[in-house]
Structures are given as structure tokens and as C-alpha cells.
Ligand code: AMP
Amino acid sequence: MRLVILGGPGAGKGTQGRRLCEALEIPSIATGDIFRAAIADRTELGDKAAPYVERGDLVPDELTIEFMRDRLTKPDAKQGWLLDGYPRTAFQAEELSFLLSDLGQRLDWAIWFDVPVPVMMKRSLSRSRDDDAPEIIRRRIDLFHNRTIPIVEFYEMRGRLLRIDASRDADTIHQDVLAQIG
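Can you show the single chain from that sequence in the form predicted on its own?
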């Protein structure tokens, strides 16, 4: 099973992603983890990404897709994977589609954990992390909506989108996802 998870802050992507990977026995692939590991290991790609990460900038799309190409060809990803944090834009979703075609793979589902804004705010504020101040959370939610709606439309037009009501409890959400992906 090859999956992409989408959702705003507090939508439950982390919780549901972990549960899905365990249930399906597939690796979770998070771009942030990939960047950090490559930088720490001083790989060629890591050295190219380091200046962006150190400045807090987004790693350019061309470089990110090379990271994805490298990661999706690893032995543990042959039978499937779950992408968390990529794609973040409709352009990246299209690039991922081209990459998967090149690799002879196909995305099974993009799973959108749909949560109303007040629920995202409440969940995010309850996490009590340093970067979870109300104004920061609100900015993240706004950015999420601006970037994600085109991605949702991209996958919906291709018949690859599952919309999940993620305002429910974690167990209900997990069972719903498993039932929908078959």
C-alpha cells in the first residue's frame, strides 16, 4: 500500500500515520526526517539541503524530489510506504506522480484527515508545545488551507482521494481508514 497523508495542524496525521504503518507493515517516510538524517550523515544530497534547513527555508522542489527518489527505492519501501509531509503543494503532488511512474509504482490513496478549524485550534493548543501559540497555530492553519486545497483537488480529480472525518476519536478514525483502503 502506497499512501500520502494530508491534514492540518492537530488533524491527527502523526497518530493515524503511526497506526497505519503498524497495521500495514509499511515504513513512514517523513521528509523532515530524511533531510535531518542525510545532513547528519553528510551525504551528497544532505550537503545540498543543509543550507536551506539551517536557514529554516524550504528545501527546493527539485532537490526534495531527488530525496524522495532515493528514499522510495530503498528495500524497506518496495512493498509500500506512507508519506508524511510530502507533497505539500499541487506541484509537488504532480512531481511525485511523475516520479512514481518512473519507478513503476502507483499511489494507492491520498488520505485527507478533514477537521474543522476550531477542532484543529483546540487540539493544537492542548499539545502545549513551545511553537503552539494561538497566532502561530492560526498561521499554520491558514498556510495549510492555501496549500492543501489544490492538493486535495489534484488527488480528487484522479480518483485517489479519501476524505476522513478526523474530528472523531482516534480508534473510530483508524477503523474508518482501514475499511476505506480495503
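Having looked at the form predicted on its own, could you now put up the form predicted together with ligand AMP?
What follows is just the one chain, with no partners and no other molecules.
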């Protein structure tokens, strides 16, 4: 099974992603975690990505796409995967399609954990630290709209989008996703 997960802050993407990987026995490939680990280990990728990650900017498409091309052709990626944090731009989404067709593979679903903005606000605030002021959370929500909605539309147009009502409790959401992906 090959999955992409999408969702704003407080959508429960982390929890649901972990549960899906366990249930389906597929690796999770989370670009944010990979970049942070590469920076800590001072690898070549880490050194190149560091200035962007530290500013909260997106790492340039060229670097990110090249890394993913390499990562998705590794042996453990043969049986499937769950991508968290990739694609983040329409260009990355296009490139992922090209890569998969080169590999003779296809994406099963892009799963969108959809929650209304007030729920995103409430959940983010309830787990926030002191420095997570409402303005910062609102900025994250705006960023999500600007960046993620185009990706949602990309997959919707291709008939690959699964929209999940993620305002429900975690168990219900998990069961619903499993039922829908078959």
C-alpha cells in the first residue's frame, strides 16, 4: 500500500499515520524527521537543508525531490510506504507521479485528515506550549491552507483523494480509514 497523508495542525496526522503504518506493516517516511536527523548528524543533505529548516522555509524542491527519488528506490520501500510531509508543493506532487510511473508503481491514496479550523485551533491550543501563542497557531493554519489545499486538489482531480472527517475520536477515524482503503 502506498499512501500520502495530508492534514493541518491538530488534524491527528501523526497519530493516525503511526497507527496505519503498524496496521499495514509499511514504513513511514516523514521528510521533516529525516531533515532534522540529517542536520543533527551533519550529513551532506543536512548541511544543505539546515538554513531552510532553521528558518521554517521549505527546503528547495530540487534537493527534496532528489532525496525522495533515492529514498523511494531503497529496498524497504518496495512493499509500500506512508509519506508524511511529502509532497508539500504541487511540483513535488507532479514529480512523485513521474517517479512512480518510472518505477511501475502507483499511489493508492492521498488521505486528507480534514478538520474544521475551530477544531484545529482548539486541539493545537490544548497541547501547546507557552510559546504557541494563538497568532502562531493561526499562522500555521494559514500556511496549511496555502500549501496543502493545492495538493488536496491535485489528488482530488486525479481521483486519488480520500477525505476523512478527522474531527471524530482517534479510534473511529482509524477504523474508518482502514475500511475505506480496503
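Here the structure is a predicted model, which means the values were calculated and not measured. Residue numbers count along the first chain shown, from 1. Note that the rigid core is defined as the largest set of C-alphas that superpose within 1.5 Å between two forms.
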*Core superposition between these two forms, C-alpha change of residue 27 at least 2 Å*: no
